[in-house]
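In structure tokens, one chain follows: the form predicted on its own.
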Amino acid sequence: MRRARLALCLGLAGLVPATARADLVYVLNSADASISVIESTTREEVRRIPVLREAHHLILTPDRGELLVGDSGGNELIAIDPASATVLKRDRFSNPYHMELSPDGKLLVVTSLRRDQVDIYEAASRTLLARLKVPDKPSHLAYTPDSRTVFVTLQGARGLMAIDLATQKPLWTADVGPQPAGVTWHNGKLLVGLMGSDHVAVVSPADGKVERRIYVGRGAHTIFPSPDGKLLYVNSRVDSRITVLDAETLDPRVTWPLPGGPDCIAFDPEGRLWVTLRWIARVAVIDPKTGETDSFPVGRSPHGIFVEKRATPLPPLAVSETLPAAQPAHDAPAPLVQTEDDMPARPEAAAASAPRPASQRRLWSR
């Protein structure tokens, strides 16, 4: 009976992974001023990175050594490392709203959507090359595989624009409808989600024609390709759910409703979608194969959010450590007005604080 036992925990013990996963979430809390790092397992905050004033958007460089955030009320780029939470530097940058590398690595482009100005970066040494006032609130931004041409959505101007990349110039603008915001490169077109409307537009590249209207619900906001690539997701916000199409045909399969205005989305290393939910303070997690959701608190209209793989916790605070403080900004911060891409103006704005679990979190809702 005791050898029978024993066999039985053993094959039992063999069900069990011989790693359990910790990676690690990063969300930016924009009315905060802070930056929430998660413990994926525990939902607890583990770090808090403060900010001047107000983080949207982050790209991963393609060694995976930077995470890069835009603080865009305060006027920097923010250089952290993805496996420690460690803030490598703060460079001063003028309003970095929203920012994507380059295909082949070379440039770094960055929408200022407060000053109404398009700027192309070397990314190796983050040298600005070109700085192009453009109308109205330029907002997201696509390239072309060969990276010679940009796209950035126009959200005051129900605009599309193409910047050809090496004379650093517009080759056009093209009127898409109200409010675009997110814009992705695929299979040949532009898929451009229309915050306005109530559909995403498919764009030809060569002119900016609008070819095709997809149905998604009010609030179209950005489309998020599936890790496999076999699927799309859009957000709705005004309707508050995600629409899920077929890569191939682009019609819809199904919607998930997801009340809290749904933004960002971040894959982990399951597949699952991590969402920020900017209107009530939460972030939205989501089995795409069965549509089961459950969602946890964070800062006050969260944005931006990233997934770092890891297989063990992050190592507790030391005591006696402390974050580095963020150098003055060159430009004078701006005002934080609000715009389309904003949450509602808060009354307040909470003070960068030292970690603290989820649960003892304050949720502010609307």
Given for the second form:
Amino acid sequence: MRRARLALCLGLAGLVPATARADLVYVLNSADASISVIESTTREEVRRIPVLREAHHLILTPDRGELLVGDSGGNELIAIDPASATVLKRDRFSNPYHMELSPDGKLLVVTSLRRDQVDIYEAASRTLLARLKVPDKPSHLAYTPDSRTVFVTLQGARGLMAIDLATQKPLWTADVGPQPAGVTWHNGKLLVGLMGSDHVAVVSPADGKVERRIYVGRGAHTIFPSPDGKLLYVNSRVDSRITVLDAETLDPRVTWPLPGGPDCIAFDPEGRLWVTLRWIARVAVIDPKTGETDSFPVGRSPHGIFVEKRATPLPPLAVSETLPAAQPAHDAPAPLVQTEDDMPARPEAAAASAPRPASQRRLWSR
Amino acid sequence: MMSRIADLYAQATGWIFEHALQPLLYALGLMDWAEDAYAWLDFALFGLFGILVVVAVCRPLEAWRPVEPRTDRQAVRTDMLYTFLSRLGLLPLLAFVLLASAQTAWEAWLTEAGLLPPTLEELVPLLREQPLLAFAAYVVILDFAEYWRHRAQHGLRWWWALHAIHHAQRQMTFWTDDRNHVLDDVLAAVWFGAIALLIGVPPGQFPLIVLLLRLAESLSHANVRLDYGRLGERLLVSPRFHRLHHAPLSAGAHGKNYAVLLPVWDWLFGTADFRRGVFPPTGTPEEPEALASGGWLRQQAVGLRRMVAALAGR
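Following the display of the form predicted on its own, present the structure of the form predicted in complex with its partner chain.
To see the whole picture, the full complex is given below, headed by that same chain.
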């Protein structure tokens, strides 16, 4: 915190070059019931947001105004203003594990790993449209670019399921290999990380047929495209590494050993990778140009991660903010922070947390 | 300092998981259980840590002011075997797997019925902002549940047939806490885990609560002439308080001092005996001798046979 304050003072005094950054890194500590908010320059935790039970995955709303964090064990969806790390609201929500908005922004699909359910919501109102009972452990999901189909890996059933979003019924379920985890849409194919094997399966979205296998090391897990789309980063849990694939040919280019069980990856504005290391409670930062790696401690079993661009450090908490909230979090005053780029202005955030009509509130809190 | 310790602990558990457990899960085709196994590793390490703490605290106390000399070392060794089996190994794992499946079914059923599983913090919003208070609330609720489980162990004939193994020990030491029939342990774990799930104990706090209660239970069994004074005896279960529970006259349904951590439950429900300075011998003379001096396997077999007989009404 001292370094953050110093950076703030220097920034206010105009002593820090204009290119200086103080991005906020959000890390979901799934076994610590908390979210660490880290300042990227100092690697210090500037906020710790408590959650009820187990936060695993997060998404950013299209207007970048809300970071939505799913607390699966606590049955809550937590909306956070990513620019200020302020909790806007906490809503009752059934077991949100992995979730993604459809490319057209109309639907929100949520997998419930422990309850063997896939829920389809209308994104704007969070109205539950359909709940599908599916085979063992629905894990990650991906959409077709036209938002017509969603694909869900079934971790305990070797399966990949395609669901038609118009009819909300399964189209097919295919055996893709042992313990499929991450799934990514890529150049008209699906890439599926097989945690029980050593490869990524390239799967046809038409029928679920495995067309090709790409070796990446034991415990293949999830696949993340680089910001420029030229590379794919694949993490492997058992061999504990990241394999860099050429996005065009899917040929491996380089492998970075990364002890600690690499999981989710986020990218900062400089293109560095921020990787959660599940088993050693750390986050690794990798420079993709050199492969150089650094790491710092966070909470237990860190899972989802997100980097929010910021030019200046987050101000220290005021005394009133460290006390238990006497009013709902979304009524908190707008923080006096200056963010860069196209960060949402306060009025938008306020609008997002404005009271909804009673009917919508009920549906939202389903 | 604490964050440094937490980081070291994470490095150590991470190393064990990556080099021992995870390759095993991969080889067995069980990688979808990796996160559960990682959580279970905490249980096993907490168990080991719990044993070390208990030995460090209780052994010097027993050497300082023993109630009785340690004459039957074989009986103590049997209790030690019980402890290692119970705290490090298969039983927590078994309970964990059973409970994880039960939790899935219970929560899926609730959501299907249009309900979401509750948490204590939602009923008492103050607890959301006060994690220490929430922790204390969970401990009190679970301790209350433990009191009633203990009452049932003594009150139901078939359950007493199992629980008598625990009471048969004449050479009671801090190791005696884990001297239980396997079935008795499973029942206890299911009861404890189910209550914890019902009130929504956070996974991260569960091992801590278990550690705290286990430490209190081990200390209460210690062979030490120790009471906590007039007030303290009413606040925390002491070795004196619990020794009286293990006296022959307290066997079966006629028991006193059932509490695990907080004597207030005995006080409230009329089962407390606060006579200070009373350190009776322990054991159950009317039960079969095999329960007292038999080995682990023999005690298990006799206990099971007696439970079946009780259920059959013999």
